[in-house]
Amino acid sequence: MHSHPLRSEGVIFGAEYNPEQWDLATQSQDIPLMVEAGITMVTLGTFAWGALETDDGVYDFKWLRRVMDRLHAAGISVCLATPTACPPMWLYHAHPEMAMTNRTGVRLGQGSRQNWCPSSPAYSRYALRLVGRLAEEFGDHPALAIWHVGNEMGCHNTFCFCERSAADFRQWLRERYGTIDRLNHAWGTAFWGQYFRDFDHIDPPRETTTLQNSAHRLDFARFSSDRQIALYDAERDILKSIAPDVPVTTNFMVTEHISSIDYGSFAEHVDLVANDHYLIADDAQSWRELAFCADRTRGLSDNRPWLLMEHSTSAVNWQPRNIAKTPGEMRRNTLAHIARGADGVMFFQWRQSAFGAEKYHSAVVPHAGTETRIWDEAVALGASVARLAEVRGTTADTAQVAIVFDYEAWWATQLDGHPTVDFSYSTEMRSIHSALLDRGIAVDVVPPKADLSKYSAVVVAGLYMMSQELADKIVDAVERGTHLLVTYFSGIVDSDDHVWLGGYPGALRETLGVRVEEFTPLRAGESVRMQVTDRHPGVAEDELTGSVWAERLRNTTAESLAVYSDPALDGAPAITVRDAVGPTGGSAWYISTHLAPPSLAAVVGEFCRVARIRPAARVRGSHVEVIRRRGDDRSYLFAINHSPKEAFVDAAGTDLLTGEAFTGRIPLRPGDVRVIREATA
């Protein structure tokens, strides 16, 4: 096992604490209640810049030291934030130029958070000065466990279009390309005659008349992500120079809908990967999205311990419909993150705010106080997490399947002028992940830098943009025996957003043994039918259905698992398989449409059978997650029942949550969770 970046005797159970929002009488109640709830760590200072630096160079650290002293006395450690996400109003007044400028050239006004330009010299100067003072004051405090830089970096201010950002963008381009000729080639400026003669002639991709140069926009996204990482590095370096032994992190936002920061690159800069995750309230099966995002977070951490910095006890306040969690859902959500490798779980926030923009965001202590279901469930959950102390330091069991996830490819799918607006990279990824999840199969969702050769199977789902390096890595893995599953709109363009010519999917065309001549996207609500061939009897369904997309393709060295039966594409290959790609027998599968869930389940099932991919445990029932964490000499099977019906899982061992011992068939009540310390042979 890897050395652990956090000092903790067990799995961390915590919350964000904002004492500056409350009077002393209320604060005096907080720590005894934290002890009752089993809180072992709190985040402090996230939005406290104005309370810590009340005027230019005027600091008040006494209140924060008093709180940290009391927390330490109670045995609660501190994740101390640098409060640089929200500059104080006096700083905006002194330097109004540091506010964000949007695509249309409008400087944004006051009253929200993260309204500062990532390239602003004034912002950086004041922020880094504060970080240095904070580190000097608290770098040796006994309660300090980890530094937390900023908050959800780039959540609202990734892209600034002001002149200072433009100057930094031009310098970034000079460093990336070296010469203007190389940039012109990469950006394809021959189209529409957009040649540049000098880097100084380039602006950010501001509002314009119609479609924009896609490579221009893609590079601005790369630059903007790099700026956020550079801001983190600047703060981290100051903290490390003063308190070198204290780990440093920041909270990522690995969710289905937030894509503006390349966390695959960012993860290399933190001592511990930390994430914020909130359910999509309108999704009736939002636990699936949680599982996908937790697997992505684990992939970013290279299967090392990670921290869930924020999630919610119940409803949030920022979605169109903020649905309250049902009884037991908070527990299932929390334990699902732990199952997938988190060694700490924390809530936003400890006490529900009485005022401000997030006053209806749920908390451990709600507006109604401690005589509430939320409080009772939180206290019970704290006790459950405490029972999992021995799980700390173990990691999720090595998966047989990897899904490749690339933020830059995600950005590229969001550019203008694509075949259909109905294609969604995150939806395509989640569909495959969900089909594997239903089979109880562990999945690593990994960045492009990951070693793919160690997996029995690799999935490339809607990976529109693919570099030559990644294509070579995938091909090499397949030729060494890995089984490959690729879905439509993958491997279409290179890292400059230039189409791989010669027929789609150009980057993987030879390996897949197919050649796509034409995309044939579908109308809204339209579907296509496919007839299963006799080649793979493991697909029980005679007919499959798809939506969003279809293709006119032909096999070169592959064979058809299913063919289109609709008139326009009658008899054309729809799902193909190429066997024995390499000398050790890897196969390459291609799906040319967005399969309906039952159809996808059938094809994924057959793929897993051929690739000999086995579930973590045998389950009797539906909507049940099974995930295993493993240490050097022990293993733990997490079984989570999201169904209103009883289910069963085959395992033997002791449930850490109840103390019950089982041999064989273990019952799972509706909505229940088991954590089985498995019996050793």
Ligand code: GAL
The other form holds:
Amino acid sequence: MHSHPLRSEGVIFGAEYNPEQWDLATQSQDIPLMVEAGITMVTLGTFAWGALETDDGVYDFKWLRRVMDRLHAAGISVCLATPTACPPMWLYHAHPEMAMTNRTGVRLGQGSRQNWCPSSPAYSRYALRLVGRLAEEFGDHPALAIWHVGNEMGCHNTFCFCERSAADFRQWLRERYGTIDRLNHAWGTAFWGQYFRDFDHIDPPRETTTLQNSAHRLDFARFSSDRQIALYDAERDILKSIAPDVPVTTNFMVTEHISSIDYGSFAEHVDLVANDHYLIADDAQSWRELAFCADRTRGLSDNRPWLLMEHSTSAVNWQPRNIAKTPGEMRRNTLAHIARGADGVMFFQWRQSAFGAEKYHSAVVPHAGTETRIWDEAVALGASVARLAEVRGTTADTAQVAIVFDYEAWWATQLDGHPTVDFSYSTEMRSIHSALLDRGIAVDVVPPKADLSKYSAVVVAGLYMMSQELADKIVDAVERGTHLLVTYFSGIVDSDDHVWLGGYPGALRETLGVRVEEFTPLRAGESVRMQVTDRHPGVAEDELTGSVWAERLRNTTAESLAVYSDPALDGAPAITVRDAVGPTGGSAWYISTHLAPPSLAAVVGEFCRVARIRPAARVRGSHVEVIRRRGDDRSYLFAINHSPKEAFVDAAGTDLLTGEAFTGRIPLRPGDVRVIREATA
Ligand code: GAL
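Could you switch over to the form predicted in complex with the named molecule, since the one displayed so far is the form predicted alone?
Below, the chain from earlier opens the complete complex, with every other chain and molecule after it.
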């Protein structure tokens, strides 16, 4: 097992604490309440630049020291944020050019947060000066457990289009391409006569007339993500130079709807991967998205323990309809993150703000105080998390299945001029993840650099852009025995967004044994039907349906598992299987449409049977997650029942949450969670 980056003990139960919003009388109640709730770590200082540097070079660290001393005395450790997300108003006044400029050339105004250009020299100069002062003041404070750089870097300010950003972008392009000819080739500027003579002639992809050069936009996305990582590195280097032993991280936003930063690259720069996750309230089964994001976060941390830096006790306030969590939901969410590898779970925020933009966002201490359901559930949850101390440091059980997830491929799907607006990369991946989740199968969602050959099965879902290197790696794994499942619109273009010619999916065509000659996307709401052939009698359904997409494909070396039955594609292959790729290879499966959930469940079920993929435990019931964490000499089975019905899990051991011992069939009440220390590891 790897050494643990966090100095604190047990599984962390924490919250972001913003005492600067409260008078001293209220603050004096906070720490006793934290102790009552079992809080073991708080994040401090996230938005406190203005309170710590009240004017240019005028610092006030006294209040923060007082709070840290008191927390330390109460045994609560501190995740200290560098407050660089929100520069103070005096700094904007002195450097108005520091504000963000959007795509249309408008410089953004006051009143919100993170409104600074990532390439602004003034911002960096002041931010790094403050980081240095903060590290000198608190780098050796006994409460300090970890630094937290900025906040959700790039959440609101990834893409700035000002002249300073343009200059930085040109420099980045010079370093990437060396010569303008190379750039012209990569960007395909022969199309629409866009040839550049000099790097100095290039602008960021500002608002324009119609479809925009996709490679130009893609490189701006890469540049903008790199800028955020560079800003992190600059702060980290100062923190390390002053307090070398304190780990450094920042909170990622691994979620379904935020794609702007390449966390696959960013993860290599942090000592501990930390994530913020909020439920999509519109989604009645949002626990599925949580599971997918937690598996992605674990993939980013290479299966080492990670930290959930923020989630909510109940509703947020930034979605169209902010639905309150139901009783027990916060507990299930918390334990689901821990099940999937988190060694700590924290809330935004400790006390619900009385004013400001987020006053209707839930917190541990709600507006109504401590005689509330939220408070009672938080206190009970703190006690439950404390009982899981021995789980700390174990890792999720070795998964047999990997889904490859790539941020650059995600960006590429968002570019102009694609076959349909209905294609969604995250939906494709989540559909397969969900189908596996329903079978109780552990999945690693991994970046392209991961070692794929250790998995029994690899899934490539809607991975539109694929480098030669990744394609080679996938093919190599399959030739050595890994089973491959690929869904439509994968492996279509290379890293420059140039199409792999000769029939789609160019990067994997030979391995799959198919050749797609034409995309035939569907109208909104339209569906296609498919008939299952008799090749795989184990497929649970005879007729399958799909939506969004279809295509005209031919089998070269594969055979059809299902054929289209609609008139336009009548009898053409829809789902194909190549039984073995080479003498020792695995099978290669291809799905050419977006399958409806029951159809996907049937195909994934058959794929798992062929690939011999087994669930973490046998479950009787539906909407139940089962996932295992394992240490050198012990293992823990987490079982989470999201349904209103009782379920049963076949396992033996002791429930850490209740102390009950079971010898085989474990009952799981509606909405309940069990964490079983298994009898045999
Ligand atoms: C996060 C952010 C917090 C708070 C929270 C509300 O994105 O880091 O500061 O705004 O969302 O859900």
